[in-house]
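Quick heads-up: it's one chain on its own, the form predicted on its own, in C-alpha cells.
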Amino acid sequence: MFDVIVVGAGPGGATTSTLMARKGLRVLMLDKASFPRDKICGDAVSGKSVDALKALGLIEHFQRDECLGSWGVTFSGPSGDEVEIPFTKALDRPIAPGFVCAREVFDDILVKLAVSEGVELRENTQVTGLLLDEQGAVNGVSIKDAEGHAHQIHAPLVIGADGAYSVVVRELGLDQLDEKHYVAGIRAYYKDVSGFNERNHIELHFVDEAIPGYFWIFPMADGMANVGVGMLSQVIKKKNIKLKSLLDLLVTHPRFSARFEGATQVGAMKGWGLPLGSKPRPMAGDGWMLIGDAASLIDPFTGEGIGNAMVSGMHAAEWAGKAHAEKRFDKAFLSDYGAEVLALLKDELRLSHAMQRLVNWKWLLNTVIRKAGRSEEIADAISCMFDDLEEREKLISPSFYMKVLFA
C-alpha cells in the first residue's frame, strides 16, 4: 500500500513526508502521540530551520501570535560579563532570522502540511518492531494501533525519524548511548520573567555551577519563557549532578534571581536526552534511513536539533525519490544519502564539538565575552558563526584567541 513508512512525525519526519508526497510517493507517517502534542525542547528555531520552512512554503505561518521572532543571542560568561550579538545586521527585514515557538505549535503546523499534501498520518500508533525480508533487509514495521491491535505494514523503505529514543535505532541494534557524546537537558516554562532584550534575544549563560554546560533563558509569546540547563551525561555521572536541583539553583542564582522575582513556574520540569552530532550514527542500510535526532545530528555546542532534522529530512526525501526511480533500496545505494548529509554537516559538527570543549576554559570564555562587548570585530566573528563556517573556524583557531587576548 505504501512506498515509504516514516516513523515519527516531528520536524524531520513531517518535512521528509511532505517532500516525498510532493514527488508522488505514497507515504505513511506513524507517531505514538496525538497532535497537537508537547515535545520537550528548548523551542528555539534557528536560521537553518527558517530556511527549511521557506523551502516548504511555511514561513508565513510562523508570523503568528504563538511564535516570537528572535533577532539575536545574549551570552554571559562565568564572571558575569554579557554581550548581545545580533543574528543579522539587517534589522529591517520583514521576517526574523530566528523564532522561539512551542513545539506543540511548531510540530502541529508541519504535520498538518504533510497531511494536506496527501501523507497518511496514523496517530497513537506504537511501532513495536521492524519487518525483514529473506535477505535481512527492512521491508516494513510491526505496530500496535490506538485500540491496542497488532498489525504489520510493508513498504520497501522505512525512515526512522523517531528522535533520541528511536525504536528504529533500537531494532537495528545500533549504538544507543555514548556518555561522551550525549547531553541530558531539563527545562521548565515560566511566566513573567523580566529583563529580555527588546528584540527577543535568546540567552545562553555560562555559569560556574553549570559548566561545561549552560543555562538558557528563551523568551516566548504571551510573556512565557523556556528556561533550562543542559550538560554532558559523562560530566553529570562523574560529578553526580542532579539537573532539577541545578535548575532550581540557577533560577535563584544572584545573577538571575531579580529576573525571576515576579515569575511563576508553569507546569513541571521535564528532562530529555540529546545524542550529539560529534558521533553520528550510521544513516542508511538495506531498506532504511535515519534522520535528525535518530541519526544523532544534534549540534554539540548549541544543543539545537530541529534544523539538522529538517535538513536531513529534505535530503532523505530526495534519496527516497531516487530509490524508487531506480528500484534500489539496498545499503550500497542508500549509503550515499548518509555520505551526502555528513558532507554537508561534518565541518559544522566538528567545529561545534571543538567549541563545546573550549567551554571548559573558563578564563578564556570570560575574556572572549568581555572583549566581544567592547570590540565590534570580535562580536561580528561570533555573530557570523551562526551561519558562516569560515567564521566558526576562526573560533577554534589559536590565532583568534591571541588576537582577543591582545585586543
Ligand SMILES: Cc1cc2nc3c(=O)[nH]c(=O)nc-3n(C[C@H](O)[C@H](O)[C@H](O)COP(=O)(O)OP(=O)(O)OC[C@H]3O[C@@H](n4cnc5c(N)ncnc54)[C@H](O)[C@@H]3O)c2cc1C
The other form holds:
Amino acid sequence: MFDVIVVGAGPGGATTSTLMARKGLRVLMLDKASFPRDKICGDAVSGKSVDALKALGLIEHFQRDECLGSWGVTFSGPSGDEVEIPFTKALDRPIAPGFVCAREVFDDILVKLAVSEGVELRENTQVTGLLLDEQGAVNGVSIKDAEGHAHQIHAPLVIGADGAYSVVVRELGLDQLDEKHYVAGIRAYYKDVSGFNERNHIELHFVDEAIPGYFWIFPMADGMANVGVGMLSQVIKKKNIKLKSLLDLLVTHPRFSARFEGATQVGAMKGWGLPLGSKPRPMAGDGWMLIGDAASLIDPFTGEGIGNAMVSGMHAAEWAGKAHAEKRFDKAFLSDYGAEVLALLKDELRLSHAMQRLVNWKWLLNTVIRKAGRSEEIADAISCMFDDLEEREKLISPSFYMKVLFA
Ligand SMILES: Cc1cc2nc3c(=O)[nH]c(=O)nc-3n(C[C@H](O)[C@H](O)[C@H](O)COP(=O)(O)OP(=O)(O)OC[C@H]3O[C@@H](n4cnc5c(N)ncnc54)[C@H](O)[C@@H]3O)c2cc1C
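Could you please show the structure of the form predicted together with this ligand, as a counterpart to the form predicted on its own just displayed?
Time for the whole complex; same chain goes first.
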C-alpha cells in the first residue's frame, strides 16, 4: 500500500514526508507519540531552519504569538565579559531572522502540513523492528499499535527519522555510542527570567563550570524562557558531572542569580542526547535511509539539529523520488544520498568541530568575546558563525587569532 515508511514525525520526518507526498508518493509516517508533543530541545530556530521553512512554503505559519522573533545572540565568556551581536545588519526588516518556539508548537505545525499534503500519519504507534527480505534488504517495519497489538507493514523503502535513540539505527547495528561525538543536554522552562536584550537575543554563556559546553538562556513568548546546559559525554563521564546539579548551580551562579530571583521553574528539568555531526553515521543501505539525529547530524558547536534534520529530509525526499522512478532501492543507488548530504555539510561540521575544541582555550575565548565588543570584524565573524561558512572559516584560522590578540 505504501511507497515509503517514515519512522518518526519530528522536523526531519515531517519535512521528508511532506516533500515525498508532494511528489505523489504514498507515504506512511509513524510516531510513538501523539501530537502535539514535547521534544527536549533549546527551541531555537535559526538561519538554516528558517531557510528550510521558507523552501517548504511554511514560514508564514510561524509568524504567530507563540513564536518569539529573535534578532541576535549574546555571548559571555568565562571572565564574565559579554558581547551582543545582531544576526543581521538589516534591523528594519519586518521578520526576525530567527525565532524561539516550543517544539510542542513547532513540530505540530510541520506534522499538520504533512497530513494536509496527503501523508498518512499513525500516532501512538511504536516501531519495534525492521523487516528484511531474503537478500537482507529492509522492506518494512514491525509495529506496536495504539492498542498494543503487533503488526507488520511492508514498503520498499524505510526512512529512519526517529531521533537520538533511533530503533532503526539500533536494528541496523549502527548504534555504537562514541562519547567524543555525543553531547548530553538538560533543559528546563522558567517563567519571568529578567534582563533579556530588547531584541530577544538568544544567550550562550561560557561559564567555567560548564566548559567545554555552554549554559543557554533563550527568551520565549509569554514571559517564558528555555534554559539549559549541554556538555560532551566524554567530559561528563571523566569529571563525573551531574547535569541537573550543574543547571541548579548555574541559575544560582553570582553572574545570573539576579536574573532568576523573581523567576519560577515550570515543569521538570529533562535530559536528552545529541548525536553530533563530527561523526555522522552511514546514511543509506539496502532499502533504508537515515535523516536528522538518527544520522547523527547535530552541529558540534552550537548543538543545533533542527536545520540539518530538515535539510537531510529534503535530500532524502529527492532520492526517494528517484529510487521509485528507477525502481532502485539498493545500497549502491541510495548511497549517493548520503554522499550528497555529507558533501553539503562536511565543511560546516568540520569547522564547528574545530570551534568546539577551541572553547577549551578559556583565555582565548575571553579575549575574542572582550574584543568582539570593539571590533566589527570580530563581531561579524562571530555573528555569521551560524550560517556563513567563509566567515566561520576565519574562526579556526591562526591569523584571525593573531589579529584578535593584537587588535
Ligand atoms: C537539550 C537539547 C537542546 C537542543 N537545542 C536545540 C536548539 O535550540 N536548536 C536546534 O536546532 N536544535 C537543538 N537540539 C537538537 C534538536 O532537538 C534535534 O536535532 C532535532 O529534534 C532532530 O530532529 P529529528 O526529526 O531528527 O528527530 P526528533 O525531533 O527527535 O524526532 C524523532 C521522532 O521520532 C519518534 N520516535 C522515536 N522512536 C520511535 C519509534 N520506535 N517508533 C515511532 N516513533 C519513534 C519520536 O517520538 C519523535 O517524534 C537540541 C537537542 C537537545 C537534546
